[in-house]
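Next up: a single chain in structure tokens, the form predicted on its own.
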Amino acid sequence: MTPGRYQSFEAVAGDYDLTRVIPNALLAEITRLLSREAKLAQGGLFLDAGVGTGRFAAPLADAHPTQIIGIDIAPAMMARIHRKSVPGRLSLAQADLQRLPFGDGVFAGVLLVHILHLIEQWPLVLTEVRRVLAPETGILFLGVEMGGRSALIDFYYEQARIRALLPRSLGAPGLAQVLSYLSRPECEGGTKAQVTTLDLPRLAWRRVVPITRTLEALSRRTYSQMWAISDAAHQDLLAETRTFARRTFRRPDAVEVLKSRFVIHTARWIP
């Protein structure tokens, strides 16, 4: 099979962490949970597939030096990891998730966070993940940040949707479809994944974001859904969003309080 297309965050690497913020204390809690579920204390390897700027891989590597591997197609994203992790603790490689450069059954755990919607052949990624996971004991972690959406971003997208400017999702159409796919018996071996959900109250947080910061992120097209919109249409949408911001928030120094939570879905293939 020829691997399909994918979208890369190479051009917005410098803005990525500013718009996808998880408090350090919660990152530590998330990585402790991943470590415990994958039994990394026993010495297994862990793959952050689509490592990005190392939000999860860096704290994991601090706790488990030399056991964590991160891969991504965007070198500019991975270049930012050196600010978060001590050199040598985390191994990095530029690689395509549709053709993982690893042998069969070598990982105790694999993490995917907000990546499958960017890859056309996303089922191929899941097939590759299963291949590199340790038989029976290996765990796939699908991490999802829920909520936390700005009213300004929602307004921009709604206006783009009304004008039919938003492209169809390149990859997986949604988490429900991914979980359904994992839960179906596969052609090879006739097994399906056992899927569970970890939606824990302690993995919720609030953050205060100035509307000026959100408008600036929109202006720079930080979000992947915006990349296919033409320059002229983007400027029109941005002008409308700024008008909406003035009408809704009244003051230029206004802020939004955004509530988010991190949910982890796990998948195990057990015959």
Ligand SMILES: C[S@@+](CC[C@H](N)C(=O)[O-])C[C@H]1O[C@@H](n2cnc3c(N)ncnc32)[C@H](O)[C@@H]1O
Second form
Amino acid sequence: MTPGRYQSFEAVAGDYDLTRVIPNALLAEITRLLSREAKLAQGGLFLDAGVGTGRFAAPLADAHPTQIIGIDIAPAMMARIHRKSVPGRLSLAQADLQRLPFGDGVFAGVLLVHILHLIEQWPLVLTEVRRVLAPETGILFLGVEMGGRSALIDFYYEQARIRALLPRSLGAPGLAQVLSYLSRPECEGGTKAQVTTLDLPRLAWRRVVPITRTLEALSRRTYSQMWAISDAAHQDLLAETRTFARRTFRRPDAVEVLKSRFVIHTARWIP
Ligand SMILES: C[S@@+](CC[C@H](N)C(=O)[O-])C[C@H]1O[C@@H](n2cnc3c(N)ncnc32)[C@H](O)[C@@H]1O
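Next, give the form predicted together with this ligand, keeping in mind that what was shown is the form predicted on its own.
Expanding to the full complex; the earlier chain stays at the top.
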């Protein structure tokens, strides 16, 4: 079996948490919800697959007396976790999600957030997740942050799209395809997943972001879709985005108010 291609986050580990900010109170709410749905109070194991900088695994391990395991292909991303206050019940390992280094049926819950669009053979990841989840009771959480995109980032991507500079998504084309794949009876050992969506008003927030910070993140190419754009094309796009920012916001100290929400899709395979 070939492991397939994936995109490396090694180079952007230091910037990652600045691009994806969820307020702590909301993270606590999300972790409570994961814990409740996966019944972690009963002591089951929980896997954050593609743990990154531990945005979810760290507060989960902090709040719940259960064993949390985080795996990721990029050690530099996981190294950021050690800078956070994390209790001993969070264990980390480098591994490829396409070949999970665990036995069958060991996890009460598995979390995937912003992962499947990055991995060419994303259905393989779902097959592996299904394999390591406890039969019938195990639950997959697909978390998605919706909205919250800066007008400057939208402008940069739109210009890149017009010039055909944006690569096709390496992995899953979109959430709709993932949910439809999960619902196919033939895809996972003959049982289709029961998929539920938790789109809760209380999992919404606003963020005030200075335009200087967004321009800085763009200039450092923190977002994975930008990595395939050549240096010269990136510099042109950046210059145009700066002009757009001056025209639109007028003041260099302007801020944007970005509205986001966190939506959780759950899947259980119940024969
Ligand atoms: C966009 S980040 C999301 C991190 C985290 N789930 C979050 O929401 O903050 C994607 C993560 O997936 C990891 N990743 C990508 N392909 C992977 C693979 N094949 N196996 C394991 N991790 C992978 C990257 O290294 C990166 O840390």
